[in-house]
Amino acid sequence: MAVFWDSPGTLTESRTTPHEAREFEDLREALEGSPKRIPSKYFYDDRGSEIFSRIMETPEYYPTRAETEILVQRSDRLLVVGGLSGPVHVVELGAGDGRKTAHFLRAVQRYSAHLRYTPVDISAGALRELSQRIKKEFADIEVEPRVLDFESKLESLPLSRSRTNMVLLLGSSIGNWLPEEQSRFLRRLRAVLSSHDFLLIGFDLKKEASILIAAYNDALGWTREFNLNLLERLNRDVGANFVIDQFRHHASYNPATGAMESWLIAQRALTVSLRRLNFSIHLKAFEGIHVETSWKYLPSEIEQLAHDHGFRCIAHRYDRLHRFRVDLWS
């Protein structure tokens, strides 16, 4: 689907046309590179968002539970240290189903009587469900969902000039980008924020490899389905002809980089056409398409990341098992 923003609170959908498919043009460079890859932003169509909600409920996938624990038990302390007061505009990037965010919004309400919430996501379906739930739970919060690919259109964020902006980037989403992409994103975000604004950002920490590997290879197979849905999406949205059952999901930890890596491995030699983008790719037998890198962090690496990009870490909190960390940056 191509999704368009009409007016605050209104989401409409239309079938993708060849002209609209220009948004997928970065696929050519990614799929013709070495190794071939699919940018992680394409995970989150409506079906991908639905599957990821199921992943978050699996016993192996600890990040959601760890981050939720922090937001439930530590949000007030983060806000006190930050000195938050007055009208606040919470802008959540990659909001998904927003279940964790509700805990943080309750905390913000205790410090701000005038709260506006703008969830930003590329999935209209996820935003629709999230907005309905937040409006039901928080009758006195202004909710203005925004369908937007914030990675490429960060300068289009609907930031407020009259309120303190609190930008949320949860779920260790920052770790899904290459180091140069992380740097580019943080520099651009710093440029659009004012000196009185904040960034609340989550980081998955480095830990025992077996814990990481299990989290990306859940027994129910939801992570496998999540990754294969990328091919389903390209078949639908850009006229590709991937045969799904000819690929296998593979995830492993790379100790040299400190990151989990996910691949889709072709089970035989294939030629795949992406009709609406006017190019084809050739895959050798057992060649992989890289679909995700999820970087894990040491505390010192987090603090260096903030410093290098013009932010100051004014508070941070861990879950009780020290598997995850949430930072408040100014």
The other form holds:
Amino acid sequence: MAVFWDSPGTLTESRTTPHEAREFEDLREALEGSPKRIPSKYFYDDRGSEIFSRIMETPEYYPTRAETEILVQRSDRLLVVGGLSGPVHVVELGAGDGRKTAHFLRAVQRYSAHLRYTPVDISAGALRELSQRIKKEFADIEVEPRVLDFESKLESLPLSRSRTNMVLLLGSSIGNWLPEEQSRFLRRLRAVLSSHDFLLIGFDLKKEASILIAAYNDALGWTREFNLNLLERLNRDVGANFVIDQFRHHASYNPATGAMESWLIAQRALTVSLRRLNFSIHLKAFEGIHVETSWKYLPSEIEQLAHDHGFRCIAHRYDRLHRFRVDLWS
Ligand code: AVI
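Follow the form predicted alone with the form predicted together with N,N-dimethyl-L-histidine, if you could.
Full complex below, order starting with the chain above.
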């Protein structure tokens, strides 16, 4: 389902579009590569976004709680050190359900009477719910949601010329990109931000592998569901014929790269056709499809990343257990 804007505050949907036909173009190369891959951006259809909200509530998935703790307890400090004042435009990339963001917006409001909030996401469903919730909770914030694939359309971000832009990339979302993609993103973002704009960015930290592995193997099975939903989505959206129960979710920490990796492993040899994309793939028994990398960071690696891409680390805060870190860069 493709989604467009027609006027501020209204989301409309239409059935098939040229944009949609192009949307899955990169799948063939990814599924024919070695190892086979499904790009992580396909996780977040409406159902995927809904499942991700469940993951964030599981006891094992600590990043959301750790980051929320920082935003609740440390936002004021971050904003004071940043010297925030005057009209502010908060632009949240990959906003999802934006629950954490409300804490930050409340803090920003203490420093800026004129706040505009633009949540940006590719899931229209998630944006619709989030916008309604924020409007209800904050009578005096202008909310202007934007359906946009910001990874490919960063130059189309609706940044303000008259306000301080505060771009948010929370949840350690940057860690889902390959190092070269992280670099390209930060370079492009640096180029569109002015010298008095800010980036508020969350990083999940490197830690004991068993804690990481548990976070991506929750007992209730929401992470498994999240990964398998990718196959269901391809069945629905590109006429694929994946038989879901022939795949197992597998998540492990790779100490050589410092990242969690998620795979879907075929339980027997399979041929899967992606009818609407006109190709088929063959999987050997126990061959994996790589579906996600979640990079983890050392504090020194975060600082290097800022430095290498022309950002200045203005301030940063950790949660009480030092599992997660939120940085303010300019
Ligand atoms: C959105 N992203 C940072 C999450 C992560 O931790 O990589 C997505 C996720 N995948 C499985 N659990 C959560």
